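Next up is one chain by itself, shown in structure tokens, the form predicted alone.
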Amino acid sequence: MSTHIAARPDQVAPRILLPGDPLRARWIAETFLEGSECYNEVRGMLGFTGTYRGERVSVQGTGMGMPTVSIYVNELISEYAVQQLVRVGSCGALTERLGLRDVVIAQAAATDSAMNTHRFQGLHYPATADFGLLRHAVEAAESAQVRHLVGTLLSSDSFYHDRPDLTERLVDFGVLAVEMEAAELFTLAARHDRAALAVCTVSDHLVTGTTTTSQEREQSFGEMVTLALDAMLATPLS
């Protein structure tokens, strides 16, 4: 049992999905995992473990933002020896190359957060995904003919931006969409020699103004979950 996760070490699998929304965690467990059991309800951050194609997989809600995902990733790595961590969440499209419900498979994450600024004392650290997970997720998307783009996310500390011009500048350099967790996940995974990836579904479009409902965001973004699960099972545990 860790500070924020009320589970025994053996209750958490070495492969884990990380949605921000704990209700999405429950939906994933009920929809995709066989024999799933809840191992955590602390602070309402639900966690479950079950099996997918015969392999043990967990899913843990993390909340919104890099400070909160940092808490759960640190504890999952240090207290539960998790080896593969894949964020499955929503993102806001920043380019017309993406449409609602398209999937972004993140190879890297830019950020406006000060977390890495403090961590690296001003050095600019490239927060990148694990290549094995990335490659297998792309192969799974191509095989299933899922509409997707591979590229860079913006992991932002702010949901409501005071400087949209800065976001527009990032788009000029190829950033596809904005979310709030991937950069910290990638950084911590690298620090501890673990494999991490982010697979996100476009829930809102910052260019066209189109959006999905909260229920759709919670319960209907199944393609990214399947891609993440297939990528984890195709990637050997270290």
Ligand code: HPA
Contents of the next structure:
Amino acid sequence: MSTHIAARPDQVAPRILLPGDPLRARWIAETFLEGSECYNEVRGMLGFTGTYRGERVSVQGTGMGMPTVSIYVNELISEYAVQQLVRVGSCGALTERLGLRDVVIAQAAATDSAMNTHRFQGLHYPATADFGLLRHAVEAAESAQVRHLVGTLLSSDSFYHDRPDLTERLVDFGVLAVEMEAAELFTLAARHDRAALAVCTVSDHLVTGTTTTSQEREQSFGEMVTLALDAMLATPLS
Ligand code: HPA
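Give me the form predicted together with this ligand now, not the form predicted alone.
Let's see the whole complex now, leading with the same chain.
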């Protein structure tokens, strides 16, 4: 039992998916895991453990934004000894190289977050994914013929931006899409020697102004979850 997770240590698996939306956590558990059981309801941030192709896997809602994802990832690492953490979420495309429903497999995450400003005091830390998970996610996307790009996300503290000019500057340097969690996940995983990855489907396009319907979001989210689960199982636990 940790401060925000009401589970015994053995109730959480070493491999865990991290959607922002706790209702998505329940949908993932019901749709993809066998014999899943809910281990957490504190603050409505649902967590479940079941099996996928015979291996134990958990799924934990994290909420939106880096302060909240930081709470769950810190506790999952320190109190529940999770080894592989994969964020499954949505993102806003910043380039026409991406279409709606495409998947971004994040190799790295730039951030405007004050969390890393405080941690590194002016040093510029490169928040990067685990290479094993990244490689296996790319292989899974290729074999399932899921349209994807591998590259850099912007993990932003703001959904509603006051400085879109700064986002444009990052796009000039190859940033593909914006979301709000990956940089903190990657940074904490590196700090504690765990493996982390983020895969995000494009739910809205900030260049073309288009958005997906809820039905489209559910279908593409499902493809991405399968990809994330396959990547985790293909990557040995350390
Ligand atoms: N900004 C931040 N996070 C997001 C977005 C966005 O436009 N779309 C989906 N997640």
